[in-house]
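Next up is one chain by itself, shown in structure tokens, the form predicted on its own.
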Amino acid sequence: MNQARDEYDVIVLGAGPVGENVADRTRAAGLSTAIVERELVGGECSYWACVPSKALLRPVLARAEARQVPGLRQSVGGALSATDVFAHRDKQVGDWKDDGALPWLESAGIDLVRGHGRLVGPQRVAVTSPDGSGGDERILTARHAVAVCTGTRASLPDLPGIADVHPWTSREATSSSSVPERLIIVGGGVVACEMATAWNGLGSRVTMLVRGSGLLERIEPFAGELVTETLREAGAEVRTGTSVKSLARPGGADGPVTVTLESGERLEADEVLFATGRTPHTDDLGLETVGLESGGWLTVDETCRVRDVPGGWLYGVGDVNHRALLTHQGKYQARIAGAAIGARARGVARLDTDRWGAYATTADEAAVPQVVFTDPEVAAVGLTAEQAEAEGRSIRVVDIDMGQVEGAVLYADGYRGQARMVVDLDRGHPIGVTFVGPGVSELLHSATIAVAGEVPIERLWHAVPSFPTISEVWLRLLEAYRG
């Protein structure tokens, strides 16, 4: 085994979205810096998650909306044309090639490590081939720190028969390139949906089996309920309260896929798609030779430092650490992580790590945005009215029927949305807004600033939104809200 021996300051692990902020931010701070990546440069979201789930979602939401728009609608009546939307997807992901990519990270003075990193012992890191079979290994050695950003897979349920019907996980949902006549998503939160909404406006009969009792249960009521009537109204089947009980594909992998629920009814479709949690990419990365549990969440401070490591060395940055599965906020907490990186490299004794500090990650906890790509869209920034009420805090709500802006009323005929304001009438500033509606991904924004800024009722009260755009529910909240 030929065995070549490298040192940086900074060894980050995976060259998704957010290992590639955080060798930007240490590469900006004058460390050297690599970046070790088994699969694509890139990473999940590029690839298998947020890039082409919303390039196959797009041209379905640009036709509903076209439906309603008076004098289109004739126009848009037909169906979509699954090539052209495929051939898009493809496009957007670069044929899952990852060519385009490679020339910034040359620029930007980051050498990349293709294979499999694991972590040896304190600051080193075994590079290996990227199946993790073995073969030529190379070790790097990090003089400041080793970041680990590889992100989470999509997680299975322990049921008979699932290993035999190979199901569709997020991958194959989003990188699929022939409709199923007819398809089986179990599981209601996002991927759920936004599969839901874009495999049924391709053509497939879709049928969703939640657990729960509505979709999007950690967003707002209105929110799920507005998207299952949508859903429904489209054609697709809902069903709430239902539990798989297990699965048979007794045809082989061309034949249909058998679906027993816990009731005993059984349901079969072409596919199954499990849409039902995510699970952290931790469990081959040698996590066990510096004293930490193989496969697990990694527990970090408030500049991404994983807690209980000596030396203060070892990283965790985006979804590993379970604050905020987004790829903007793991983006967001790149960012800082790696200008705390760079900031003790200098020996900066004390971070600023107080709430909203230049070395905190406080938007994770106070102000997550989210959008949920589906008809109509979703959009979520701060707590909602029951978490705000679960903290003790005392809240006022106020809500909005979006239908009633003149913005919307152009937008769309018959627009159907909700809009809430959640305030904290103790500091007089909003903690939670929620829209519900469509083209209201671009409002968030302004709902993120608003929530992470603390920005006063009585400061947003001189923040005036343009008539007639649906922007204009701002002042509609105040108004409500003002009495």
Given for the second form:
Protein chains: 2
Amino acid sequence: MNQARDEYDVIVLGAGPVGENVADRTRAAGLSTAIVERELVGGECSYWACVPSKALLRPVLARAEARQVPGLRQSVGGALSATDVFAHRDKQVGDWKDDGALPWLESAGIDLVRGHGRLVGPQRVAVTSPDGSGGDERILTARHAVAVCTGTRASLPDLPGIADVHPWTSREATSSSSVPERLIIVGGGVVACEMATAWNGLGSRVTMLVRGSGLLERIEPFAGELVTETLREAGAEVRTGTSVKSLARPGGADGPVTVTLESGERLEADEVLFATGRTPHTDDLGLETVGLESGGWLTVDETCRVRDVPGGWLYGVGDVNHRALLTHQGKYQARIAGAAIGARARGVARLDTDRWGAYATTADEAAVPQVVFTDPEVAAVGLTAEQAEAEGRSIRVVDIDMGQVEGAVLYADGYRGQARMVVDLDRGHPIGVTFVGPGVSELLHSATIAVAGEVPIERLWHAVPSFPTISEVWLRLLEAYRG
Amino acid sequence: MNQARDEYDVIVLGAGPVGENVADRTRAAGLSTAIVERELVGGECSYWACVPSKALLRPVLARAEARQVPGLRQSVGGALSATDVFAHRDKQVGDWKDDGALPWLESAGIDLVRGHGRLVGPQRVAVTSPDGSGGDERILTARHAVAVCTGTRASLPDLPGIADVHPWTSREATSSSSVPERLIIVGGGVVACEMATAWNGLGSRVTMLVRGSGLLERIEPFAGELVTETLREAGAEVRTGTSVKSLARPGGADGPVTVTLESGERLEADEVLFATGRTPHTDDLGLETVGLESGGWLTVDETCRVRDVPGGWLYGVGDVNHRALLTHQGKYQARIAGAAIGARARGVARLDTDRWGAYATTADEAAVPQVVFTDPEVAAVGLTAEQAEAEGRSIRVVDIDMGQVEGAVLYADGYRGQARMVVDLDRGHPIGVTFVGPGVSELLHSATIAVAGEVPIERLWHAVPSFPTISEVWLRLLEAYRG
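I would like to compare: after the form predicted on its own, may I see the structure of the form predicted together with another copy of the chain?
Below, the chain from earlier opens the complete complex, with every other chain and molecule after it.
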């Protein structure tokens, strides 16, 4: 074993998009960097989340849109070829092999250490072989920083029988290559809604069991309402105010699953998916050896440095810090944290951590964008009206029926959609924008730039949307605001 | 005749989108307003341009996109139902009747005067009946302003035989309800490219005859190149460096048209479309009665007031002023000109006509957006690299292959596209952005806000694009800029 190579400037735990971006930035800053991964380089997002889910969803959404296009709709009435969709998905995830991700690591000069990494005291990481044998332990030391980028995993509720039925989580829901005839989905958030859309589109009879009063409760209310409406029209059942009491597979692994509700009612399906939240991957990282609690979210400052760790060498980047559980937001944090590690290693005395400074993850609080690939698409950035009010801001809210926008009608015959802009009256710029409707996913970035750029309403009047695009909803929003 | 009603605060000539918006703003300012229209309320855009062309194009583009979606592509291999496409187009243009546009005029309190309006001296407009009999002339006087919003019409080159062959212009190309078996298109600009895309998609064998060296020459070069490539793959012929010498229909109106090229070569087709530029609709407006030249473009200031007319009562808004020949840009001018007319009528001493001021059409020079609905879509705002260099600006240009953006690949298998950002190094913000690729039309407004909002590069880093959308091209552009 080459002892010299076991000392690095930076050690990154987890080679998902977040870890990769931290390493990319620390290498760009001239720091030697090792990245420790016990599964696949590329992480959850590339193999069991965003990428495969979008690969499953795009055909469903493209078909839904084509059905709203005169002259084309007749040809797309039938079923999708699930075989082709799965084959495409498999290609997009590299058949769950990470060979394709390795050349980039090498070209960036990042050392990949395969295995399970855990802290064994300050600035020290022990890596054990991925086979779990515990043998072949290697100790790495970090001169400047350790960045924890291990993300989250699906959390399952503690229900009688849940282990026996082998429920789907987001992993199985994005990687399955067979279409269950009947699929029960527990949950009403983004994963639940996207997977309901995908599997319903691929031919499953979907039943959603939602504890709350509607879908997508963290987004403006009309988003969940429109998605519910379309899911129901597409044949899915959406049951709100419903809790699961227990589960069983009375016929064994090959038989159907029985879901018993709190009401006593029993439902039967072929598979059941739990999309009921995420747990941080921090329970087996040795956090207790540096004075932190194991299994919790990491509390970080605006540079993603973990608070309350003497010496300031520990960073928590991406989902583990619970600031914004989204791949793109984790990558954003990674760019900033990686740059901060680099600057501090160079001895830069004071980093610009002011609001919107180069070393402040300001967007995590002010401008988190999210696209939900449902039918219709949901795209939102910044604060909802409710959130802004809860913060005590003085706001004005304007709503527009997107079905009145000519570019939308020309995009999809019978277009249904809704837009909302929340303007901070003291600041004079939008602080939250939500679009719901076909084809809005690429429209969102206009709102993200307006919110993060704090572009005043007066200036937005000069940003002319092209006719006839859906983007003309901006003009309607501004007119309604003026009106 | 009620003489009192013939005096208005404002008279608008032309009831297209531009005239309608001027009138809307002057009415909102409390000014009595008449709008004079000799054809249809709604104008060229609603009946013979943007609206019908988009109605014809959307099915073609939606099919092209669906063909790039695994699981769906098999079902969309066949022909579009042209009958359905035409029926939809006819519905979108209200069957070329303007009944649908009248209630809005009435509710806004705008008086519609049908007929041909022309100036007969300062602040006086004579309106003759639309039948052209010349009888029943009515004289209107404008206390404050006359706004000329008469737009443009297709200009035909003076070629032997051109009148005899009854060539298509943009009007026939957007309103035809039969698919010519062979269609020759003369021109290589936006109308030519869009109509080539539409009619090729609807089944015509299209030949484009382009005088210049490529298509879409006012946009970044890669736009025309990618559109040419796709048109050729779709079976169209694109011939550059080619000029037409003469035309004939030897077999009469029902026979084919023969196009003779400068080279002597003869081509035969069923219809020939000339998309060779626009002429201002100013030749029959009585401009000579107020000291202006008839038939020319109107030279206006930043509020769209015509220069060199004593008293400052004459405005030229939209295409007629030649600032930016696009519906949305004309509507933008209309909002500003209408507000300026209102403010001046109220006696406001000094209007804010500074750069980006409320009464300055600054975007006309700095941030004109345009979407070309071809396959692939072309979307551009602001200056091209060549234009910026010609202005002597210090710039940095970054290019990105959009086929490397994960969100693009997940949108369309085998995605082909290109993006360019032009940054003004002295100002520190983008001054031009061009996207070419499937699904970029709604992405453009992000660039329009960045350019018009003059959002600094440092702040754009905080505008996080959602993963996995095509919008992540922004991240690649910023990375390339930093690199």
